[in-house]
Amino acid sequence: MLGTNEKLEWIQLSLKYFLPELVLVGAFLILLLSSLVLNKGHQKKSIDWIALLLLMATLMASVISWNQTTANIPLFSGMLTQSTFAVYLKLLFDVAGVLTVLLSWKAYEYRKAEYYALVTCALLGAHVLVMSSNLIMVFLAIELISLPSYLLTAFVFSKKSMEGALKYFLFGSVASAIMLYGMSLLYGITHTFDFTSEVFAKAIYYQQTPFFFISVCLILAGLLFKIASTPMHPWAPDVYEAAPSPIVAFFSVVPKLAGIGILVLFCLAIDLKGNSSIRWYIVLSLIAILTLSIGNFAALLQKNPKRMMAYSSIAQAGILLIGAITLTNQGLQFMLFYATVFLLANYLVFLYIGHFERKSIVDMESYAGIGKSNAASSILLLVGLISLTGLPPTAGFLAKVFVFSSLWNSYEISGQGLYLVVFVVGLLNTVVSLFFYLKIPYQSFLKNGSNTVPSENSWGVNLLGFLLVITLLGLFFLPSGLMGWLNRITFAL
């Protein structure tokens, strides 16, 4: 047992590596106070800048943490662990936070301070989740993401948004309850909540029983809910359609990447470095196949862009799972490369879905002919959709090549036929995705429509879109810079 002085020293050391999270806590408090101090007229002018500066400060704090972190560092008596894997994901979350503010700049005006405060709260939950090495912290962090997400879904304050928020809340509550029950069962088996400890590893090594398998599957149910993966995906289409476009972009990236991060760590723990008698890659492979197939084929039937992107996001979760199936360093590094590209492309697409939505373009048919009156916006949107499809010369092509090449390498080394099945299904689903991702460009450039949307006041949107497109093209032609960062990451518990 540690004495009081040792505990205080540990807390002091932990706070040194907890800087981004402390900045987020400060940002949350400042945004709440801003809603009380600033009058409504002044708040509309100032709050976007305040939120942007605070989230930029969080991003800089995460960069400092990246430079400080070279190995796994236990924090707060081992409840959290600072690692290069966690810090890189936190960098992605913070980039997503900054992009969410930029997408919300003119898109949303009502109660802006509370709106941004909820975003920072969800970001804090994502930060804590990927650092968690204790099942209690995993549950608390997931709830810290979920509770503000329910409120953000309803922030349009319409009947549809309220209905979407209620569905999200009910489905999330059930998923959390199932996960918590699974955690209690797993604690009964291992007598510890620390899933990265030797005690946990030794306990499950001798307890490879159906009871253990059931407890893990219950926990996986809660984690799959966060990444909108089959069979825990039905909430996504209604929530995506109901929520504000910037928040949909946020939902499609931050909770998903946080969920995949903790899922990887948990699977590394229960896999016992490949010594588990339960072949967890079979479970993950089947989930990935179903997620890819359901997401892509359901997206083909959608006429609303947000619902289409919801099913797209489900299918993208399947691609991320493919990167995590083998649990090898190469596979996980390529998964992070894909996650980075996915973040940029998804925000690019939602930037323009929200932009056209404000001009009353809300379904596929209403995009007909707008490529003529809004050529720049339509072309930039096209690049984002091409990247999500995985076509050159965008980084989405390289990202998918990396993920599938890693899976193929694992198949050649292990000879596991299931890897080959996942590989083939993944490639076929990539072809399927081409048909729904190009629906909007087809309407925009090849169909004639009565909608003539004026292109004025689009320079700010197009500037941000242009920067995202340049980044996606740059990662295609010069991926070595990002891969250099990813090669620094270790995935040991």
Given for the second form:
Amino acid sequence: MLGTNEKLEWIQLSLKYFLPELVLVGAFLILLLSSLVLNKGHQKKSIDWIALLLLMATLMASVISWNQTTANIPLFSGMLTQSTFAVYLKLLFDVAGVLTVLLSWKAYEYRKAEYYALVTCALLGAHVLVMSSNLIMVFLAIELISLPSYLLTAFVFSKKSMEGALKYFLFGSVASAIMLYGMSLLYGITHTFDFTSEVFAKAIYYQQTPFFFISVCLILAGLLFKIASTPMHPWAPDVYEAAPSPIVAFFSVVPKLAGIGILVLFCLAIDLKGNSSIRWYIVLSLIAILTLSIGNFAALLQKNPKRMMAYSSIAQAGILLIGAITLTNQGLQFMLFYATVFLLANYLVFLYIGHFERKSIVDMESYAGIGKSNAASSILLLVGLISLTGLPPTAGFLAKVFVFSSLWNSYEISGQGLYLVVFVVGLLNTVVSLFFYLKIPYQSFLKNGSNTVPSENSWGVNLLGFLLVITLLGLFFLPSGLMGWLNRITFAL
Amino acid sequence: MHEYLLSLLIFLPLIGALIVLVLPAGTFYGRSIALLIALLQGLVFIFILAAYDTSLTGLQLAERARWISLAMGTWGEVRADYFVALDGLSLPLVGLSVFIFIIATISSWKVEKSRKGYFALLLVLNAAVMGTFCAQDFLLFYLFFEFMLLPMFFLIGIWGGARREYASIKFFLYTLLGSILILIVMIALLLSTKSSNDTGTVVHSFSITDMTNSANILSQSVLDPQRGLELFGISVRVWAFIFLFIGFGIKLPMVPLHTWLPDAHVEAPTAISVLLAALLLKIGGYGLLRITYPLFPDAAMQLSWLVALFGVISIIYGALAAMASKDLKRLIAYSSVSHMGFVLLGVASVTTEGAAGAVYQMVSHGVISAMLFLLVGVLYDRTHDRMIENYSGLSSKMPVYFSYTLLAFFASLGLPGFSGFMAEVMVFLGAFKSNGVNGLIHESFAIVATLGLVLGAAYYLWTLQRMFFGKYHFKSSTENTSLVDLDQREILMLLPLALITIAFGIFPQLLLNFINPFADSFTETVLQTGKAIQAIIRP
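For comparison with the form predicted alone, provide the form predicted in complex with its partner chain.
So here's everything in the complex, that chain up top.
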């Protein structure tokens, strides 16, 4: 046990690396206070700006800590670890946070300050989660993401969104309980919660038993719930359909990437640098194949764009997992490249789904003929969908090529047939995904709509959409810059 | 000046597309700009011809600039270049593309529905086709190859016929399936080969030239013949060949992967049908000659009989299906399947005659099928009816139209004096010779394939008899259709095509001067490297 003085010293040393999270805590408090202090009129005018500035400040703080971080730094008595991997993911979360504010601009006015406060809180959870090196912190951080998420789902304040929120809550609490049970079993085996420690590694090295396998599977179940990956995915469509569009975009990116981040760290720990006698890559490969196939095939049947995107994001989680299977530096770097592109493309798509939703275009069929009345919006949306499919000339294509190249490389080195199966199944899934990603463009360009939708009030949306599209195209033609950043990242525990 | 000719050819239409997009909607400028760009490309192509030296083999007019260069830690470096160049295979096809795009633009002159979008997409498609034929870097090739799909999807899906949505989705999914198979092999190749002139770190280059050189295969990589990795009892190299073969086979299209073609053709507007048949199908044959055979010559020598078999099946099945078609456009679509079978047979023989015949057939079919689809379009414009049984005795009502159709049909069925005859003769020569020279395919393939010629004559003559001979009769659903003969715009499109097919039929040297050096070196490299690699596998 540490003495009080040592603890204080830890805190004192850690705080300067904890800047982005402190800013987030501050932002959370300011937003809550402003919902109490500001009157309705003021709130309506200024709350978007306040939220945007606060999240921009967080992003800046994360950029600063990106520049500071070169190696792993333990924080707060080793509860958290600041690593390049974690900081890069935090950068992604903060970008997602800023985009969420932009997507919610001048919409969902009711209780807006609390809405942003909850987003900030979930962001804080994601930040802490990817830094965790202790199972207790993992649990706390996941709850910190989950609780605001349940509330945010209900923010449309309709019967449907209440239903979605309740479902999410019930599923979520069961998943947390399962994970907590797994953690307690694992503690019984290892006598430590710190999964990066020597003690942990030694303990599991000598106890590669079915009992250990089950306890890890229970923990994975909780993490897969956050990632919305098979077999823990069934909550996603209902929740996505119920929640406000910017929040869906947020859900489909931030908790997912945070979950992937901690999954990678945890898998690195239990893989024991390849010395584990339980071959975890088989488990991960099976999960990835199932996630990808179920997500894509289920998306084919959807009639609501948000439900379709829910299944799409399940399938995309499968590709992220494919990047993670091999647990090599290369694979994980490419997974982060994919994650970056996925974030941008997904926000682009939800930007327009939300935009059209406000013009009361909700079903797939009501997109008919939009291509004529809202040509620019429809074309930009098309680019987003093409990038999610992974066709050139968008960054989605390059990201896919990278992820699958690293998988091929692992096959080349190890000669494991399973990798090749994942490789072929994964790429063939692209054809399936094209079919449903084309559904919206199919309606908007090929079908003739009966209702005419005015295209006014869309220049702001289109400007943001255009910027995202330029980034997606730019990352295809000039990927070197981003890859240079990613090359800095190391994935040691 | 001439070091930028190919870039000019590729980027002119993209600039044109941008101009069309920013112009106000509802004007007629779009089509004029599209035509202007197509004509400018014609001018550029004349410069290219002037700069091209037919006495040389290998790539000419090359342009190379660094595009992506990523340091990948343990992998070494991954590099993709903007690398475009022409050789005896690319040049005839680029020429064909330039020419067909001029014709297609004229043929689109009367498009009414959202003109701006139509011509912008047409120009984008133009750039993608040019890029595909010029690219010598696999990633660049793949980029253009995929980039063709989207404009084509919309061109069929928005401006097509009654079942256009079904046809466009089917086209997109089939082709994407093929390109995913190609992508799989591309990733494998990237990681299994290195660049020729790298020092120190390994450079994984996308350059097709580097990939073709078997000395560049990394040892202990998946595609290393010495490692001899197998999957389900079949060598990984053979798998790669099969994947590429299917990928390009879908595009070609070969039976049984052809089912998207009749639908796409029947639903597409005339100009798009012309482009589809004349250019997009050629990319399948181009891919076989440029990528599949040179990159996996050992597997090619094992499986050429299979390629030839599918070629013969396509020839016979396509001809039989054409004979059974009631819709004139469907008939011509199936005749395309039949004719592209000759390309497969020619490539499979790996002889100079066969390879040259395959390229010749691609150009010849490009010209003739363009003519055929234009002729169907002419009739459809007037009557909105393509059913063969509804017409008879048209020759008395539309004599000029009849003479062009007669010429196109005869050219297509391979009558001496037309380009199709030259191409098919060369393919047969190659296929007969193959068994004696390199033992790849048996003579019986060529013998069975000749049956395709007989069937071709049968369905074309039967169609002529049904539609043009006898007493004039037109069973129409709308009564007051006036069957007027060809107008000047239509003759302007058809006459050059007719002249070219005759010219290539009488003076084959016009084309063979370009093709022969390529065919020679293709045959030589495939046979030599193929044997060398096979010697490694089975010492």
